[in-house]
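A single chain comes next, written as structure tokens; it is the form predicted alone.
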Amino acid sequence: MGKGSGYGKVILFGEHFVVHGVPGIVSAIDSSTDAIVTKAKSGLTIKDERKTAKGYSEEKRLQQIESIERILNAMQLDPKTPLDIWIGGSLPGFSGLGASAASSVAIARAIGEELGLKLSNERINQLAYEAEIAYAGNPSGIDNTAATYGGLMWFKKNPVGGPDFVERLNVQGQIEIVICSTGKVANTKAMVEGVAERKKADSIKYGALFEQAESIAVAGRKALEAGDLKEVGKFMNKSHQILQEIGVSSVELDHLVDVARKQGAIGAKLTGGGGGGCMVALTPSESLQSRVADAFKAEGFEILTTKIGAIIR
């Protein structure tokens, strides 16, 4: 029996833009996906017991199977290797939390342990990236990196292949946030492809937006490292505006962002691929976190109260 786990994540700055080489900031959260793998006599059996948004497991099923086959291929094993796989843990299956990357990391670790392979974190990260291709088509690598290593990181995709640039960021203490799910399952692959198509069709507009996104990420990093959370929140708000302009927000996400801000969140934006999924509110105190969380729950939305800054493997 092999066991493994992978962290969930929240992107503070850079979603979609990181796919194209713009730097971003990502933090692991203190919720994880766990996996248990045992060798089987025949076939692949997947028992997914995660709490998920309605329709999430069904929507992702074929991508999940492909992701496991990709992991086995990358391990130079038969992609039809018979395995029994259990998936669970504290990270809910909501689009935008890096749930697919967390499960890919967990499964890769569990397969490696069950088959007696000694896999480094670097190798686990590579395997999880291969798995993420099934879900995202052209993944940036930011989700699997956070799921593998944890912590708060500055991330920049290598545009010509090879290792991505990853730098640990240090902040004072952990910072409370609220993540709220729209309840809609997002198609990350379609969202990523849509941005690429629109960028190609209107290079002038998108070039300017991508430059703004990079400036915001740089400024957000300086504010985080200085401990100026009001400035961090301001740049999160600006980030959401740009994500609206590239067409990846939604009516539901915009509503949740508005609710969070009206309850006093100092910053709020969508997180992840958009088109549904989740948003994140910066709520740096337990009282503020509770107030924002209660407002979401009063409207019937599912939430996750957590912290960013200090989860490191």
Ligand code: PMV
The other form holds:
Amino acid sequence: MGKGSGYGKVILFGEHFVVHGVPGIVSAIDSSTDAIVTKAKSGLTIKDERKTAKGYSEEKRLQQIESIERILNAMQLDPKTPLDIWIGGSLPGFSGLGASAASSVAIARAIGEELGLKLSNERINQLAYEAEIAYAGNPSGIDNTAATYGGLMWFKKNPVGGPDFVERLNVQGQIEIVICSTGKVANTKAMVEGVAERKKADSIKYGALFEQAESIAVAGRKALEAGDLKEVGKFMNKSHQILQEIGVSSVELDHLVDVARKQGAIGAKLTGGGGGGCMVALTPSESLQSRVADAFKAEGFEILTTKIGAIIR
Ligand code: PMV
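Could you present the same protein in the form predicted in complex with the ligand, rather than the form predicted alone shown above?
Shown next: the complete complex, the earlier chain at its head.
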């Protein structure tokens, strides 16, 4: 029996833009997916006991099977190697929290342990990237990197396919956030493809938006490192605006962002692929965090209250 786990994540700046080489900022969160893998006699059995948004497991099932075959293939093993896989842990299967990357890291680690392979974090990260292709089509690598290593990071995809450019960010203490799920399962692959198509069709508009995304990431980083959370919040709000402009927000996400801001969140934006999935609100202090969380709960939404800048593996 082999075991493994991988962190969930929240993207503060740069989702979608990172796929095209713009830098972004991601933080792992203190919820993870765990996997247990046992060699089997025949076939692949997956027992998925994660708490999920309605329909998540069904929607992701084929991508999940492909992702496991991709991991095995990248390990130079038969992609049909018979395995029993259990998946669980504290990270809910909500779109936007890097649940697919967290599960891929967990499964890659557990397969490695079960088969007695000594896999470095670097190798696990590569395997999880391979797995992410099944879920995202053309992933940036930001999710698997956060899921593998944890912590708060500056991430820039390597345009020619070598190691990505990753830097740990130092922030003072921990900052409270609220993550709220729209309850809608999103198809990351379709969202990523949609942005690529629109970018191709309107290169002038998108070129300007991509430049803005880069400036926001740079300014957001400076504000985070200086501990100026009001500024961080301001740039998160700007980030939501450009995500709306590239067509990845939704009525539900915009509503949740409004609710958070009305309750005093100093910044709020969608996080991850959008089109459903989750939003994140910056709520530094436990009282503000509770107020925003209670407002979401009162409307029947599911939330996660956590902190960023907290975890390093
Ligand atoms: O929705 P999630 O948790 O899969 O996040 C996707 C993040 C994207 O930037 C949209 C895609 C990527 O690979 O970076």
